[in-house]
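The chain below stands alone and is given as structure tokens, in the form predicted on its own.
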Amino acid sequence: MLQRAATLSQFILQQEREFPHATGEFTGVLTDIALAAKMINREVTRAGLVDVLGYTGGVNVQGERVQKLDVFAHETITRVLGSTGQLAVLASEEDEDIVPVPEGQPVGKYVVNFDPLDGSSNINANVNIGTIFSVLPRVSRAGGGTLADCLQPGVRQLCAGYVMYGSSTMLVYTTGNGVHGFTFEPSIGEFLLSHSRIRTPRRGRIYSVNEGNYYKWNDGVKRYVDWVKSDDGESGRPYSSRYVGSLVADFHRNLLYGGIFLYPADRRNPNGKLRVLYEAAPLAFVAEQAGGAASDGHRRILEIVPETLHQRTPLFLGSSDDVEACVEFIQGRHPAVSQERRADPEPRPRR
């Protein structure tokens, strides 16, 4: 057992060892995502120094202002894992469609869906940010990657994770045995172990919402952020808000220590606004390895089947018994909205 202080590379090829028939290739798919996240950690840490903030003056398939960081963490993760021989197709929230492996290179039997820069209206504030990913087998024959080929539920993930780059910078991934933590060490140029075995509290005392849309929500979910404000000791209420903006921040923190974030679809986007294939999948994946939970409201995250490559969920992530809370509020279930009825009854219709 390989103990703190390791180097991805040694921790990856230690969990090969246990797969007799693993041929390397997936290993080299993780190792190539990690080089791609040194190369944007590189640009980041000195992004006030060299031109690479601010707008490019373009928008993306999003409807969203495209940063230059943007532009460059796309084209970077592009080119790094798209020249390797391992993927067969990538796709990226950035692009609005999929992204095929360069004509003359060998077409691989991996797949990745990606975010290149979550968080990126926060990036001229100096504000943490991220990188998504998500690793899927290739499901075509023959050929370059299809459409289809990134069109998989969550449950197919083989692998998925975060780069968060802060005062620190880490990568956190699952391959569906935990989930492992490495902090980029910048004297050596390596991710070295650091978060071994994450687990999450069932239950947190943090939540993490946008509140500025809350009168665009439904009443499942303005009943239970009132809920989680309110007083009352022997559950732990109230929670603390906490809510910096950058999706892949707000999650890791309430990974470590405990709690929910929530995305609700609002009236504005009915459907939500966070992209299922490049940030729910992923981190609901990591959330459900370290003992979390992610649901819609409705359905579990990684059972949603995507129809499209930039298809919008609502997303409530986190500890297990705080998505199963805000799930009963939202469907009516919770103990607190029958009482909340008996308290004050409809009127009775005049006659």
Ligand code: P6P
The other form holds:
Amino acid sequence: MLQRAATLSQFILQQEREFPHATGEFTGVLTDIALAAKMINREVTRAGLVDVLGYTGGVNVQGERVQKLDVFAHETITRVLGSTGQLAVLASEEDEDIVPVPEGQPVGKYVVNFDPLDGSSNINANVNIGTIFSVLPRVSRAGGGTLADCLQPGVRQLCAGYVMYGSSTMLVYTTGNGVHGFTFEPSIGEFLLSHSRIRTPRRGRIYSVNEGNYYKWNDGVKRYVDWVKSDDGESGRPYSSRYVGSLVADFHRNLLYGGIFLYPADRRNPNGKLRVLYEAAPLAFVAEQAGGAASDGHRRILEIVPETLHQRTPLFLGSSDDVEACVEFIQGRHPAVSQERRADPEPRPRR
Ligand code: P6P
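Next block, the form predicted in complex with the ligand, ref. the form predicted on its own:
Below: every chain and molecule of the assembly, starting with the one above.
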């Protein structure tokens, strides 16, 4: 039984003692991610006070206008992690290609895929934003890491998690032995264990989706959202709608309270909007380790073998019973669908 560790570093060391196969090397990667998070946190919390806001005028690979904090977060993570000798290669939402370890730096055996500052369009509104990270073992033999090192299915992850910057900044991660949350205490500059072994409810009462896209979804998704909104007290419906528009904030709330986050494919985003490597896969690992689930509507997110760095996927993520119900609607096999078909054999397409 783990004694209650105070700091992230103490907790990681305790975990290392409990799992002998863990080597100090891997511990260093997580500790360095926490260091980068502290540096980003300082800038994010000051953003409203100094001229950090506003746009660099640049546009990232996603075609999104890049805010200065995005650039700062990307550069901080690549600088801190790239100089530790632990990594073979990195991949970032902010960079079209893989990010090699800087010239002259030793090359290690781990890979980090990350979204440096997700939800950045919310920065100016002081809404929670976050860093999402995924740690993998390298698969290439020697020398600098390669694209193949980054393009691995989520089941290969060694560690995944996120940092949520806000009134209270938290780091939440899993290494496959449960999910643990740490709250940043600025007065001592440490992440302190605040949520040990997070478990997400099997079923929630919250659904999180941008309903402005309703008429762009396929019928299965429309049927599911209509179903969770319909009045059926016996089965705890209607659910409450909660949508911040910042993935880390929406995911974290649902992880603790229960519920489902949906970003379906639609006519504008035929493969969905969110990215496999550094958004869907790491959060899917956390969700599953907390007892939840993550699907693209047809398979586990963690089984997707990405073919490109910024590959997108539809994402249904959260409480296992809610994700399962949503997938059943998408696949047309939910009991409510067959009832509807019996009642109306010639259904009209949902407008
Ligand atoms: P929409 C933020 O831009 C983001 O990448 C995620 O953090 C968030 O979940 C999603 O996009 C919001 O997208 O289309 O609803 O604004």
